[in-house]
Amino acid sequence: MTVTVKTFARLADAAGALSNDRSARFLGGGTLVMRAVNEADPAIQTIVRSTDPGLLHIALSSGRIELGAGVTMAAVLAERDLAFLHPVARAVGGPAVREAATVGGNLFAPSPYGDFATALLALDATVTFAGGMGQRELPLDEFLGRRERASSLVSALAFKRPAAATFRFTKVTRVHPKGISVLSIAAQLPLASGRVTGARIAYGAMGQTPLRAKAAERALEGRTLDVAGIAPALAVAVDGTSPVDDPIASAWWRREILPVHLRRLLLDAALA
């Protein structure tokens, strides 16, 4: 199988390189598609990389965080201001593929991978897309419900900073420090005089993308965190999920499992 590599210096290009072909992928970390093109993958016939230096943007500020599509998961364990992510980026994979899985890559990872894709809805996370008629934006979770590949190129991603001690990851393995999720909780977890206000939750794993615990969320909305207030959003943890049988786990012993997990990350949230 032959694979035509194309590289342009403007993403707005690239951009285009891929709408017009249906057969294109891009490479970013090559986590992804170049195991895709190992295989032989028919329906990849050209990669479409870009130089542009706005890929590893990171622009941090005390109020919003944006990160270039083409940041590597090791570029945001080096910024100490991104400490709250640092246990997210840590999850995906070892040393080797840190220094190449990207946060723009990681919002197209199959489950059950996409840990910080799940880190990044609890964080409503938006995505731009690059294009020749401009930049446009699109809520992560609206995203992930549709996952465009080869009509958009995913530019950048950004997000409202968290405040301090608000935000929880946890992932649960067989094989640790790198193995793959048997499920993953990413929660935000805002407090207003001691009662959650607005609290956004996603799991990984725990369906065909990373989605939200809406039915948790509401359950969670002015309790407080500790056993009885959480007792409701534990008894419907598991509502909208649809996790599937795999090598790793199965269905049933993901959803067994998902309420003590975030139990305990609830609970850990109530004594930082």
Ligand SMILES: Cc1cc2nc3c(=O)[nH]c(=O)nc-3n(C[C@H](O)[C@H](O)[C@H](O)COP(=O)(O)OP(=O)(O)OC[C@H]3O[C@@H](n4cnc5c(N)ncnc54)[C@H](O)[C@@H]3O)c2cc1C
Contents of the next structure:
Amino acid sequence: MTVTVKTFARLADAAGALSNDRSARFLGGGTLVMRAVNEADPAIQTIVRSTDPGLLHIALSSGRIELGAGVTMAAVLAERDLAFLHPVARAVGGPAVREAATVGGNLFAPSPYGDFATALLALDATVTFAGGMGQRELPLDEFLGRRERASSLVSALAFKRPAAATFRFTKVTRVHPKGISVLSIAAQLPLASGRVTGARIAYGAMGQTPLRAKAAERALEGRTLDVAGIAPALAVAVDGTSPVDDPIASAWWRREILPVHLRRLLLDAALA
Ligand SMILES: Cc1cc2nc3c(=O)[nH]c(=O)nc-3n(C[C@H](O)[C@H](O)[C@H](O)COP(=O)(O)OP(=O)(O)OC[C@H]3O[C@@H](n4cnc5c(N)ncnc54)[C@H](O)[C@@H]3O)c2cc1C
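Show the other one: the form predicted in complex with this ligand, since we just had the form predicted on its own.
Starting with the chain above, the whole complex follows.
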């Protein structure tokens, strides 16, 4: 089977090529899409790529962070000012995968992949798309639920920098240090007078895509991060989840261990 590779200098042109061809896939770092091509996946007949430098940009300010969709996990790890995201980037595959794997590609990686997307969901990120009609934005939350994701070209992700020490991440794997997720949890836990206000918690591998733990978020509102304060959140930790059975773990096991790891994360106890 022949696969056509189309390279565009402008992202808008790449977006046009992607939206006009259902057999086309955008090439990020290629860790998944090239594996599919090598396995002769008949659904992929065209690879669209772009040399637009905007894909690689990292814009850091005290208030806002913007990452081009082509920024790799290795590039995140090289940025000292993104130290709070280093545990997340380090959790994606081994060193070779991290050199290529992009933050944009992570939004499309099937569950149980998607560790970085889980963190971005807890950070309330917005997704920017390239298109012939100009750029448009959507909350990541909304984007992850959409069916027509495959024909969109993500150009960047943006989010407010979390206040110091409010962002937490953990990943549970069977193989250390670079195993695939049994599950992952990311949380942004702002405090006012020692009480949680406006928590955002996201789970990876607990559904078809990373998802918000909305019941746990609500139950944490106004509570303290101690054993008594987090008990209501743990009681509803699995609400709204729909994990799958796969060779890594059963859905039953994922539901069983989720509250255990959420407890550790919320108490900031030694993360497994
Ligand atoms: C050995 C191995 C280990 C891995 N371990 C992990 C892990 O621990 N955690 C984890 O989360 N993932 C893991 N992955 C999956 C994958 O490497 C990452 O999810 C990575 O971030 C995907 O990004 P990519 O740039 O390589 O995507 P690609 O392979 O380039 O693309 C994947 C999909 O996303 C689409 N896409 C890519 N970029 C864009 C864009 N900008 N706009 C629109 N569509 C786009 C592609 O068309 C394709 O459908 C692993 C993969 C391998 C092979």
